[in-house]
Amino acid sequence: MKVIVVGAGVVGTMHAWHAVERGHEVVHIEREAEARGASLRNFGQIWVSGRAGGEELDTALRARELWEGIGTRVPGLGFRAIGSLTPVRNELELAVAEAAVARPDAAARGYKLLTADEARAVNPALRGAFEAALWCERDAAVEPRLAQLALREALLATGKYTFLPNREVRDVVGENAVRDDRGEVHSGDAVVLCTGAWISGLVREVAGEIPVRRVRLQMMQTEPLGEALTTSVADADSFRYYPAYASEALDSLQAAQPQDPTAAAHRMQLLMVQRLDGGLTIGDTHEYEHPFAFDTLEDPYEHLTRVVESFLGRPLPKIQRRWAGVYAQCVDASRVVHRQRVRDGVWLVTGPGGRGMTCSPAIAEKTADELGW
């Protein structure tokens, strides 16, 4: 088969990967020189811990397995099986962690409740004050600014892959073909549109209004920490935003311990992971109302800095860069992704939301299975 993939973010690149793995030829079209959207502007976390039970967790666990296998073959991804720690500071937060560990799928996630001393043995950089920590062994990380480039290099080496940058697809032409802004038509046996947060224009023309919304977030990265942060780190605010932590204990936490006003206003949680160069990627915020602001606001960064410094027990290194990003998320939070046949031989795959980096290998594998590649 010949497969046309539109969009070189992580979802599109993983579709190209699975097609080539199954012996097919791929033409991969990207409107910029390389992907510059949410696939790069994220933590690079393979985040199993907070996923909803059922399909979402199954997808994340399969993706985690695929990431590890691909990472062995493509070291440039920077895959690390580092796990995550969520420190808790009081009895209310501890009760939510205990409820998570009591879940029937806790073992599949690698959940374990650690004392503060046990957590510091796992991650000695956490010198601040906390009572215990929720450990998730199955969480992992890759390098988001390098992953697509490394995968593309591996794909090019197969001789079955052609990358066409700086071309915007303007039209779907009949069956199994698209036309780009240079007037060239690219035809094959299947077309997969992996357009990320670009859900207007061509996507609206071929698919209509889809049940997907855009979400904006803010993040930052520091200079090297000067020591290893051996796990990803979250704070207890993440309990409020991830479905795995829903419980009576969470209801009690939300009733008795309101979020910090800045965190509540910006729908914040702390997520933090160390890059290969030693810097820390720290976030994030969530904004749903359109039109999005074009400013990055300082209050959220100041809040995140306070939380991180309280866990590390030391000042953060100098902030090296700040950024905002936009991703596409299914309106129905129970849906892992929006997958739609928009024409004969043409499929749209978008809307994984904050699950995109985590789940993309398994999302693409399911597309390949459903299309009979």
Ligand SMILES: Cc1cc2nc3c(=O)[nH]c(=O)nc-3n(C[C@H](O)[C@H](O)[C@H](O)COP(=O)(O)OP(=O)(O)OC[C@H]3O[C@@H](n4cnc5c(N)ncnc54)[C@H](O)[C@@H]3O)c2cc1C
The other form holds:
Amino acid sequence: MKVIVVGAGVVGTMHAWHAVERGHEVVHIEREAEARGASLRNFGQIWVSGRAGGEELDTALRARELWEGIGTRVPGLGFRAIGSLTPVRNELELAVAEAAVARPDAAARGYKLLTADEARAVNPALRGAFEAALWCERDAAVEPRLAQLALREALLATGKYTFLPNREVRDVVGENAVRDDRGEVHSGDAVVLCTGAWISGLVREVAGEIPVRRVRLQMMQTEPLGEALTTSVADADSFRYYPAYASEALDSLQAAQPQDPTAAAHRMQLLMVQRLDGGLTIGDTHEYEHPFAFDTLEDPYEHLTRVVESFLGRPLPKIQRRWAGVYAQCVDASRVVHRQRVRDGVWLVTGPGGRGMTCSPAIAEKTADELGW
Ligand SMILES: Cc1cc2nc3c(=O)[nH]c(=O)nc-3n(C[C@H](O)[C@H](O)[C@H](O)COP(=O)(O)OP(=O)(O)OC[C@H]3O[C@@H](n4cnc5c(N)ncnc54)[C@H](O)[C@@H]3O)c2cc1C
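So the form predicted alone is up there; where is the form predicted in complex with this ligand?
Expanding to the full complex; the earlier chain stays at the top.
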């Protein structure tokens, strides 16, 4: 069987991975010389902690397992089972963490409530002030700037995989074929469009308006910290956004402790992961209204810097990079992904939102199962 995959972000690459694993030939077409979308711009968090119970958590846990297995075979993607800590600073935040630990699926996530001293034993870089921390053992990290390249190298080594960069797919032609902007037609037994947040153009032509929206985020990365940040770190604002934390305790927190005005205005939370070079990837903001800003704003960065410095108890190293990224998210946030048969033999897979890096191996596995690869 021959599979045509369009889009070389993590969703497309994982579809190529599963197709090759099942013995098929893959032609992978990418508009740019290398993917440059959300898959490169994210934290690289394999983030189980905040997922909604049920299908979303099951998908994230399966994907976490797949990432670990693939990471063993492809060390260059930088899989680390580092877990995460969410420090809490007062009774209201602590109550939300306690409610999370009381969930029936807490053990599957590896949730545990740690005292501040226990949290510092796990992550000694957290020298700032906090009362306790929610530990999530299942959280992990990969290197977003390296993962696609490392996976591609492994795919090329199989002899079953062809990468065609610098080609924009413009058309779906009949069944099971696409035409690129050089006029070349690529046909196979199945086509999977994994075109990320580009939901106009080709996608609108073949699928019409899809129930997916675009979300823009601001991020930054520091110079090396000079010491290990042994876990990823979130702040208690993340409780406000992730469905796993919905509880009466969260309602009380929302009512009694308004978010910092900058954080509220930009729908912010702190997420932070250390890169292999020691730098810290720090974010994020969420922008939903169009047109999106074309520049990055300083206030959110200043807020994040204050929060990180308060946890680390030390000044942040110099910021080396700032960027923004856009992901596609199902409008119905309870849906893990938008998977649609747009023609016979042609599938569109997009909209995993802020969980796409986490869930893509399991999303692609499900496509492969459903299509009988
Ligand atoms: C700032 C930020 C932080 C995030 N953090 C995390 C995180 O820590 N953990 C997590 O789980 N998720 C995270 N996400 C979400 C995650 O990054 C995305 O869900 C995921 O990367 C989407 O992958 P994708 O392959 O669908 O899209 P993309 O990575 O955008 O890839 C789509 C590719 O398709 C190509 N393409 C588009 N149209 C065509 C065409 N017509 N022909 C050929 N090629 C085409 C594009 O050039 C692009 O390379 C984050 C996202 C952002 C923006």
